[in-house]
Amino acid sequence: MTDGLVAARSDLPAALRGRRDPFAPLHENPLAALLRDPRHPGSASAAVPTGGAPLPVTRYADGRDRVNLGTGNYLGLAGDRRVVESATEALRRYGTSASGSRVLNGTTRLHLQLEEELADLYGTEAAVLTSSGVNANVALLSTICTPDDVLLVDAHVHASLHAAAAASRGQVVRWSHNDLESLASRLQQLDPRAGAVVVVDGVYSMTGELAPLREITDLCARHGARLVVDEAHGLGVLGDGGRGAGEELGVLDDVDAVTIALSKSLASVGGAIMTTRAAADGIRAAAMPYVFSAANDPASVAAALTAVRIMRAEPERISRLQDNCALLRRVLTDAGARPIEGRGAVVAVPTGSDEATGAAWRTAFDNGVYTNAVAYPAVPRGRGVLRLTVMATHNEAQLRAAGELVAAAVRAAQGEHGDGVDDRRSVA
């Protein structure tokens, strides 16, 4: 193709010939090409089909059982009999789909009950249920701010928050990851009349790092800024009640809105926003992901509702998960593969180059451990990780064996590809 023109391509409709192909970025995406080639070392990031529920030992499509360190099923509830039975009962009663948005025919009693219980869990006036965690962030950030206001977004927040901020009418200003001086400087430079919203992850999804929320809430109070915290990876993991980094660090009451994903600890699919009643009403009236998207299917709502109740009734699951996370970190460190410092259920082991990351993933996978390989562009070049995620239902033997296998895989891959990782503090 010359200068992006499509004149020479006979497979295109006649009307397109002579024009640049607007689909070219899709056709020529190097990451897509990587994922299409299962022989490439980086193919670790391709989806691997499973043959069962995401349990501590999961059966994969090749028929092999592996220790599963690559799922967000943090509390181990995705295969819990009570959660499965509640989803099954909702399926029988309400059918497979709500078949309409919440503002039309898509609201059931289950939707209202889940919103009430999530609001009660977080101590807020209201909660708004959305069809995904991504949509929770888009629904919130796209409906706040005027063009004269500013969203101050940590540079390493989840991709959905970056997309959501871009959908806002406000100006988007990024600040250096977890850098309080960077945030303070940007707050000081704002027009004193401008509305300001600081946006962070409570637990960063690629590294398990926590946001310094105590200091951030102090800065917000000093500068009159609102604070939004995504607790997708904190819910069910941190805090005595499992409410995330805000609870763990004692600042939950200083957060103006919390967003979550139901697909991690709550063993379902969907998202939610916990905030004031007035803000919730505004979201319901104006947010595209709420007004124009089909409501969560009743079975997934019932599953999440039961999972919330189990989490609150069985806090020992949270403490067991925290103990398991600490154990895996110790095993990896003792075996020569010290993970990035963090306190969430995400344990990130630095690998280095894309080639080393892919090779480490493949060795661990072949030896019976499933992980997530994270390479460029999800992280900077040369800063890849194996991302391990822990469940409350893993046992000590599984974590010790898996941790040692992963560490051996990482050491071997780095030796083969000549990689070393100097800065283990942050990769995202």
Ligand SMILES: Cc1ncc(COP(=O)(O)O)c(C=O)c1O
Contents of the next structure:
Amino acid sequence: MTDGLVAARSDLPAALRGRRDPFAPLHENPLAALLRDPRHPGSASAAVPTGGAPLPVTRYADGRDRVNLGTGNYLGLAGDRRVVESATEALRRYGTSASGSRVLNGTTRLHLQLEEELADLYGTEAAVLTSSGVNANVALLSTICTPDDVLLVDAHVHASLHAAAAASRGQVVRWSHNDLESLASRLQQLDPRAGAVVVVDGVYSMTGELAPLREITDLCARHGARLVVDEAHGLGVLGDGGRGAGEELGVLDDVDAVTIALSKSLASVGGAIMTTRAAADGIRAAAMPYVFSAANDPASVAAALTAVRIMRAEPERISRLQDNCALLRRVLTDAGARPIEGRGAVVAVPTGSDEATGAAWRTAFDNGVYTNAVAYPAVPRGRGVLRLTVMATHNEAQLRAAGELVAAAVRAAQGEHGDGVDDRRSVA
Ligand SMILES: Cc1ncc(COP(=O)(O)O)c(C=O)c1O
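Same protein, different form: I have the form predicted alone, so give me the form predicted in complex with this ligand.
What follows is the entire complex, opening with the chain shown before.
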């Protein structure tokens, strides 16, 4: 098959040789072409295999140890002995797979226990586990709203929330990122009988910015709108109890549903939705990723359960992480790197052009620091960043050395390639 036509199949009758190839959008995807290009910065960082756990200093498959500023292991629990042991025990007891949906055979005591403890953590009536953070967002947004209702989605939410909103029966309206006037004007324009739900990330995953949740909850209250907050990058990071941006900004009680990913602070894989009992029951009855997909494997549930318990028993981990985030921001700022303003464990250093982003990533990597290069098309051209993520278990020497090295790498790359077309502090 060539040129986007199935016609090249010579076994087709002549009349069908002009049939278009429905796989053409895959074959011709410009991002896939970029990722095939080994010089593309995103492809370089995505393609580096690790040879060990995502620890502050990680062994990579090339045999070299590097300071790891590029994982979601915020509380440092992914290699914790207690977490590993609990997962091992569950593996021995329950086997490698739940081998079915939660609504059939896939529920173990561990699933129920984790749901209970997550609901307790957030002070909600219920929690629903899903097999990924993506699926938590899809399970929730695809089961709320009628065609007459409206989802008001911040333009920069995680891709899974955009996809989940598109899977909803409601109408999707985007508002400008973190722009309260934009949100307010859209709320004002709504039919007063339409259901309205505002959808935000607590912490934005590429820039580390917080959503202005106090003002957003005020707007929701004034307009009778519900609020959904994705706390994938807030859980374990913000608030004294590690509940995320909602706790940090004192509005947790005003959020109608919180979604999380277990793959970051909770050292596992999976997701969850914390909400009312009635809403949770509705999700369990109707959501495709819950009803028609296999349950989380018991070992990953055990890992997350142990991680939640450690997080709650050792709040000093959360404060150490917060100190580490502040330290890295300070080191970068002192070294002239101007990280985007934020309070979470995601620290984004603007690099500018794709070339500068790629060169800065390579220099940092070659000198012993692993980061995430974020370039076009994840962000608009000219607004690339090196995305650094912090762990509670990094020590001061590691963060100082790595921060200075990253700042120097960015400076050198911008000197060589220019800093792109745009000097704004926000990447999009
Ligand atoms: C804000 C946000 N929500 C959801 C997800 C998806 O989580 P998962 O990887 O568990 O599917 C991510 C992943 O990076 C994220 O950043």
